Each structure stands twice: as structure tokens, then as C-alpha cells.
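Starting off, we have a lone chain in the form predicted alone, written out as C-alpha cells.
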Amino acid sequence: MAEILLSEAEKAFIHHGVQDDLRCDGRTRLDYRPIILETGLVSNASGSSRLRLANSDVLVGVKVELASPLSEKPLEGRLEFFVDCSANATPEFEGRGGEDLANEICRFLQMSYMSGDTINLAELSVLTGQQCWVLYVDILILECGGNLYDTVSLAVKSALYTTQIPSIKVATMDGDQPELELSEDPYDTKRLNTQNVPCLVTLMKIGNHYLVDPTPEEECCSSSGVVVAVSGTKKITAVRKIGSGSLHPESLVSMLKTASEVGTVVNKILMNKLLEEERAGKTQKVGFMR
């Protein structure tokens, strides 16, 4: 992330605003900034979305391919995440500057989806122990405006919601090898149940209080925080501490409880908006690649 240079007076102003539950942009400590979401933007992907949270901008594309399942999980397909930070997002991403952040986000997403309650990977199995669907989730960070973890997770969930998986049938056996037949109908597809796919909630501690959806300036004023993955059933699937400062056990418990409540609300609102967009039918796309 790009380093924000703030004077002591500016930091004090931010601290006092958080203390009074009135942040610099008028939000309370548990308010998010405006979110703009579009889906189905990349025509050659199985599913896609672009999400803008204030000045943070993320594009996600999902491709589905047949592959062999993992030997330790022969009954399941799998998800693989790839994160790329555009050099235009921030000057610090030029060259290989964004690799560390990309790897951190990628690892935490993988950890968040490991719980069996988030997504039913058995639905991706085609032939037990032989063939399965693999969902390659490609994430491109176009712009950094704070709170990247939350932005990426919401965009990923939206892209997975719109992902179309082709219907496939197992034909008669040819010797010992079964033949797979893809449906010729492009609309003969299925979708995963993404109701319990986790959303990430970032809480940063400033002074004696904590807040969600921090701006870059607020991130600069905080020495510690947590990123919490919360499923649609209010279950916490992963936790990651960020920052060099320490957290008191009581503060950590309170932050996890707040993250669970906020994450449940965010999940519900996102799913309702995705359903509304689906019911509205095809609309003119005005975003990326259109």
C-alpha cells in the first residue's frame, strides 16, 4: 500500500473523530463507503465482476476447466486464486512491488474457503478420482483506496455467483476409459450455491475504538487490526492479524463479534443486490471492457 504522509495535527483530527463516532467523511465507526458493483463484464470468462469501494477498484474473472482432482480429495473439485496488482494502482506496485500484497490476499482467500461450510466443492466433481471442475479465480487490483481485503472478497463472491458451469454427461465406456460429453446448448449450465461464500471484514483499531472499511489515512493512524472471513451463516472461517501493534484479548473478542455481525449484514445485502440484478434481466453494461 502507498504510504500516506500525515501531520500530527491530521492524525489527532482522525483520532478525535473516531472517538466521537464521527469520521472525517461523515461515517460512523461501523459504516461502509458507497459500493458500485457490475457483473458479467468479461464476455470470455465463465463469470466476472467489477467492484468499486470508494477509490478501491477490483476486477475478477472466473474460468472453469476440467482437471484431475487432488489425490487427498478425490470427491471434490477446487478453487484456485490468482491476484495481480496493476502498476497503475499505486506507485509502490511498479515492478514487483505488489507481489507481497498479492500473495497475502491470495493465501488468506484460500484459507477462508477451506471450511466445508462455505462452498460445496463436491458439486464440482465429474468422475470420482478422475475428473473434476477447477475454478480459476483471477483478481486484478486496478486501484487502491483502502480496505482492499473487503473489496476483493465482495468482488470474488459476486463473480462466483454469476459463474456458469457447463453441463457434462458421462457417455458409454470406451474400453476402460469413460467419455465425457459437453452439452451443445450454451445455456445448459449450472451454478454453485454461493450463499455461504465468506465476505472479509477488516477492522482497524484507532485509540480505544475500532472501525470497519478504513480509508488509507485511517490505516496510517492504526497500528493493529484484524481481517475476519465471515460466511453467510455468521460463521468465522479465518482470521488474520494485520499491523505491528498488539491487541488485548478482550478487544480481540469484541472485534471478532462485531466482525461476525457486520459480515452477516454485508453478505445479506450483497446477495439481495445480486438477486435483484438477476431478476432485472439483461441491462446495458457501462463498465470495464464494454
Given for the second form:
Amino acid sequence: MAEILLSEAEKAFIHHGVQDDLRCDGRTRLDYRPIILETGLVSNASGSSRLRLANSDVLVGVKVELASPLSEKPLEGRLEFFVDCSANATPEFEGRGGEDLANEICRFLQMSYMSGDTINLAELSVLTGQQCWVLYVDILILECGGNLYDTVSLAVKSALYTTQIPSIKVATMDGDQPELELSEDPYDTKRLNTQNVPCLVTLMKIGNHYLVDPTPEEECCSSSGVVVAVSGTKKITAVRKIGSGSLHPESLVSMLKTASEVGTVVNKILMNKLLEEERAGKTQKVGFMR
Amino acid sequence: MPVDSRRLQGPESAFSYTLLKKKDANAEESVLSADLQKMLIGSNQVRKDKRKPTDARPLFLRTGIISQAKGSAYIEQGNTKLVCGVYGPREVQKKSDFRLNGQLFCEFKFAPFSCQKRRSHQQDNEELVLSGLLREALEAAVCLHHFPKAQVEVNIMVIENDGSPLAAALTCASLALASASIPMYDLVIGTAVRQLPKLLLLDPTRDEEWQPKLNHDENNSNLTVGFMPSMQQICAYVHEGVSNPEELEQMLKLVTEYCLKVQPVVQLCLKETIEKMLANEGENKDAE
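Could I have the structure of this protein in the form predicted in complex with its partner chain, to go alongside the form predicted alone above?
Next comes the full complex, this chain leading.
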């Protein structure tokens, strides 16, 4: 992430704090920073969300289009991720600097969504083998304040929750070409079941302990960590070790257990908040004015 | 992604002929765990290539395969074959990348003919991510502070992919680095394991590897681990599929036990390399 220069004294301070379960901003090791979430910001997208986790800001837009399904998977729709690290986020992302990170996040998201438990792509099929819905999930990283994986995954889950897919009827004609009929009512849409969509939890190891939701300074102090994708059913759908350090097998196992518990809690709270927002109805959008 | 304009690509409507294969009725149902297990393991608990579930494929290692490289290694694990070449330490190419510690540049590439589906000549996203994983794993094993302001290049080329390419790449790369006399803390041994609902398969072939499918049962996943046996540290960990922490713990135990068994094999290969090098040096001295 951003190039943070820390002196040895600062690193020692962070280490000692982590040992005593008191981080620089007063959190315990398993606390998240405050999250601001808003959905439905982008009128041209079928679903959108903006999530701000302290200093990390991510904007996600989902656009649905009709296309032909993959030849190996004719019964399923498609979900395509694209991550764009804006140069505003941090000086390192200038030009093509953010490409590697964007690629990693994109690929890890794909891996965590591919496991059969998460999202039912068969719901996106319109005509087997010929037409299906493709959901283009475009993630824009506006500001980088540490813990990008978590921020991105929560924003994507919120955006998918609010995505409206127009209903299409297939009117079969006499000839081979079936015709697709779009419903006249613009509000006649369906939504995907995003109950089991995974949330990513990043755990960084500092000394003998691990932290949830690291700040950029804490990321600089740590040499290794894991990113765990936890689905709504407390299952782990993808894990990746990040950082150039190494981990002891026992610490890795306990990190996975903690991540699974933390992820389940985060998932539940997120779903509750999204339901709350939905029930509040069409209030005025705050957007970036705050 | 940059498009390769120098090579002729096939027509866009071209697709793999294997899609026209008549789908086996059994294969359709085999997504369910019970049938999947029956398919992979016969009734007598033996896999398609006559291995037991916790048996890995026989390993073949050789160094010095690329004469121009500082160090190189070739690994064959069953039908998975790959080559690794190590160049360096040499000066960092881009002056802007000045750093006080040494740098490692890894390139992971599948040969276009190595997998069942033809790969492109340029690195696609999957290969870029695998390169990143390999680099992070090797950075944990290499003593970067021994060559400041310099870089070491590790190039992996997969000649044939029959399952667990990342695991083989980790072992091969660390053997190549060691034979190139790059200072390291420990060798990295890579292993993959496939999780089925009631069974674990060590070192899966491509057919046994986990593939994302609709309506997959729980506890179906693939795990690749890079382990440093002497230091008892994990330097690479990639898991895909649905699982839970208890099962992951079991898989990790199986993997670490196997890595400890393989370590002497890799060390023996390294020992033979050094003996050959010393023998060659002795001959040169006699010739003078």
C-alpha cells in the first residue's frame, strides 16, 4: 500500500501496543474501524455502493448486460470483476503502479466467489447456452487507508445486494430465433440472493498476535498475514497468505479460526444494515457530500 | 490488458473441440460428493493412477539443466513437468527501484501447449497472480539482505500441467536458487492436497483437482502450501473451495508431514549437484 516510513521507535511502540491488546487508535486486536456505507448512488448502474472504512474509500458499480454464456458453462450466468486503483488513492498507484494490486484483488475476489456455496449463477441464465446475464462489477479504489481487501469485499457485497436485474421473458417464435421481451415496467426487476456472498477478512501478524483491519502503519510493521473469504454460512471459501514473511502452522490455524468467526459476525451485521437501509426507503442520497 | 499484436491469434470464433464431447451421464451427477468420491477412488480405496489417497506422485529432480543460467532445476511430479531458471544477483534494471535489500523478480508462465486449453503467449491474470505468490513465498526463504541493490530473477516455465503446478514450482524454484548459490534460510517444499467430504487426496492430478462447479457440496477444496521444513514455517498458502477451519487444520498437518518426508530428497539432489561441481573443478585444476 502507501509508502509509510516508520522509525524503529514507532515500530516498537506498535508492537508493544499489540501485545497489550491496545492499538494506536484505542482499538482491541479484533476491532474494526468505523464503516460508512451507502448504496444506490450511481443512477446509471444497476447496483452500486460506496463504502468508507476509516480512510479507505471504495466505490462499486454493477452493470448488467446480456451476453452469451461461457461454452463450458451453458447453464450459468457470469460475474466479471474489475478493480481500478485510482491514482488519487496513493502516490504509488500513478500510471500502472496499481495494476499488480488491482489484479491480485480481482483474482482473489473471483476465486472466493467461484466456490459453489456463495452465489447461484444459474439464476442469471436467460436461455440455456445462448443468452445469460453478465454482471460487470467495477470497483474503483478512491482512497487507500489500509485493509483494501475487506473494504472491497464489503462494498461488492452491498452493491450486489441492491442490484436490480430486469426481468426478461423468452417468447418463442416459429423459427429458430427465440425473441427476448423486456418487461415494460422498469420496476419489474429481480434481485440476486446474496445471503452467502463472502466477506474477506484480513489478519496481519505482528509479533505473536494477529490483528483485524490493519491501518497502513500496522501493515508496515507486519511481515505476513492472511486474507480469508468467509461466506454467510461460516464456511471458508478462499484463503491466501500475503506479505513476504512466513507463518508457523499453528498460528496459521488459529488465524483461520478467528477469521471464520470474525467474518460471520461482519456478514451478519452487514446484512442487517442493508435491510435497515432498504426499509428506510427512498431517502435523500448523501453521496460524497459528507 | 495489452494485446499481443505481433503474433497471429486464431479466429475469434474458434473454441476447443472437447466441448463437443458427449457428456457422460455419470459425470453430470458426479458433482455430488458421493459419486465424485466413487469416480476418483475405486471401491478399494485406490486412485486412478493406482495411488493410495495419502501417496504423492514419484518425484524427479535435476539441476544444471539450463547451461546459461546461474542456477536451474527441472522437476517432474507424475506428469507435471516444469523448468526453473535463476539469473543473478545482478544490478537492478530500473534505477528507480533502488532498495537497500535485494529484490526478487518471479515470472510464472505456462507454455501454450501445457494445459488442456491453449494458453496465450503473454502472461494472463492467473499467471501474474501465481508469479506474485511465488515471489512472496521465496522472499521469505531468501536472505535478501545479502545482495543489496541487486535483483535475482526466477523464471518458471510449465511444460506440462497435470495438477499442482504451484506446488512443483515452489520446490523447483528453491532448488534452482540453492544451486545458483543464492543465500537462503531454508528450502521451500511445495505440496497440494485436495479435500473431499470424507477424504483427503495428496498431490492431486489435474482431473482430481478442485474445479468450481454449480451446487458443489461443502468440504470440497484445493489447498497449496509452501513449507520450509527446517524452520517449520509456512511461506505460501493458497486455498480455494468451501471448507472450515477444522478441516483446514487436518489438511495442513498432512501437508507438513509430507514436506518433511520430501526434504531429504531435495537435499540429496543438491548434494549431488555440489559433488558434480567440485568434481568438475577438480578436473579443471588437473587440466591446468
